[in-house]
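Only one chain is given next, in structure tokens, and it is the form predicted alone.
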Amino acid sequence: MRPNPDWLVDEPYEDVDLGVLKSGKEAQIDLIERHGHDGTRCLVARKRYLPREVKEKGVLEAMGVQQASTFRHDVEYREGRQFRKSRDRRAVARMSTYGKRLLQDRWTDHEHAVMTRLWRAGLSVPYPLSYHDDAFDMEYVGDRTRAAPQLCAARLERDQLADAFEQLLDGLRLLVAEGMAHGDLSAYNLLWWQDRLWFIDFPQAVDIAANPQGLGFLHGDVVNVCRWFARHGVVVDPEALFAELLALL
């Protein structure tokens, strides 16, 4: 197991917001400089889940985000994740204000739990620090001059592409051995930094056995990433890879 950067999660510390790194369909990533009580400093990525269906002027600005969530088709990802209280299940079904809050909390909790599990299993994911309300703090991948680029923008040489693909295969095998599918894997949800491939964005990750569409999500992940690598000259058979992964379940 990789070492736990304990000072990052032990109080007291002070966070300084350095601005927005990236904003997507479901979340905004802010860059935070964390000042430890012993004088140590480091950069932290803070993922802020965007509110849904906010239309009132000024609300988004007051919340410190640039836009509302545009992610709508999340029901299929939530299959297999149950709310224990019947009141909560009804609220989510009606999509009341309370139900939307429950979903927001559940996505934050789910991503943190999945990444913690996968980090402990050895997958190359940013170290999950903590979560609260609509924010999830994690290890920042990059340096003070720039954040790690998405794989799709990394401009890899031929040997680096081959290495990245081997790291991808190792990561997929580990994911499936843990019984998980990413659910939205693509060259946009992979980072490349210092010759290392990083897996990110796990709010929609599914338990393959618990979710009726789990195998379909896994197949989609495999096809998506294999298609990208094939376009860049890495010969790969997605169906053969999918069959190999199924044998791990």
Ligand SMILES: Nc1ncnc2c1ncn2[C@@H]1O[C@H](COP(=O)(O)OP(=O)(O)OP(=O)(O)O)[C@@H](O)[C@H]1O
Given for the second form:
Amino acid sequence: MRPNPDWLVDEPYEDVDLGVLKSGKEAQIDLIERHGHDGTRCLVARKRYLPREVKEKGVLEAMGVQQASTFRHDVEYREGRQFRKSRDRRAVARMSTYGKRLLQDRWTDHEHAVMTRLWRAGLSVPYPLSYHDDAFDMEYVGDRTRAAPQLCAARLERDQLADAFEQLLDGLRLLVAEGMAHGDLSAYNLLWWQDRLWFIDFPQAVDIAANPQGLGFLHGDVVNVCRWFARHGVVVDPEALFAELLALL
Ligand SMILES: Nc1ncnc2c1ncn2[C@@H]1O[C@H](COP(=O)(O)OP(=O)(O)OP(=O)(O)O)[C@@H](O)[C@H]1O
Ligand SMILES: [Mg+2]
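Can you swap the form predicted alone for the form predicted in complex with the named molecule?
Below: every chain and molecule of the assembly, starting with the one above.
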């Protein structure tokens, strides 16, 4: 486990909103500068999950976000996650208004919990700081001049691509050894910063053993990233890699 970085986790501190970093399909990322009272500062990425099915622009603006998101295979992804009450499980399966609210509430909590577990296991993920209400605060990857680019936009040289692929393999092995599949792994959900590959965007991550579709998600992840690397000249056999990963379960 890496040492706990020197984050300003404990109050008192003040957060200064430096503006929107990215507005994605599912969430908006704001850049926050956190000022400790002893003069220390750090940059924080605050992920705010977009309210689902809120169409009116005025409502979104009032909530401080720019666009609404849609549900993304929620039931499939969450099948293995236990809602204790059968009433809740039925509501989620039917995707009733109540069921959707249940899922929304779990979203932030789940991503924070998954990233905490994976960070502890040594995966290269931003350090998860905290979550509250609809916001998840984590380590910001980048510097004051620019955020870490997504892998697909990072314009890597040939040897950097080979290095990134090795880091991807290490990360996948670690994820699978933890029994998890990312569920939406792609060159958009990998960041590249100072020769290091970072895994991000885990709200749909699943426990492979508990989720009936878990292996399918892992297979999808492997095929997806291998295809991207193959297009960029790193020759890989996704099925061989998938088989190798299965042996780790
Ligand atoms: N910790 C971070 N540090 C720097 N940039 C980040 C961080 N987290 C997210 N980003 C940027 O914000 C983008 C959106 O974040 P993320 O992928 O978590 O949310 P999303 O809304 O689910 O995205 P998508 O559009 O892929 O559905 C990322 O692709 C990345 O460019
Ligand atoms: Mg993403």
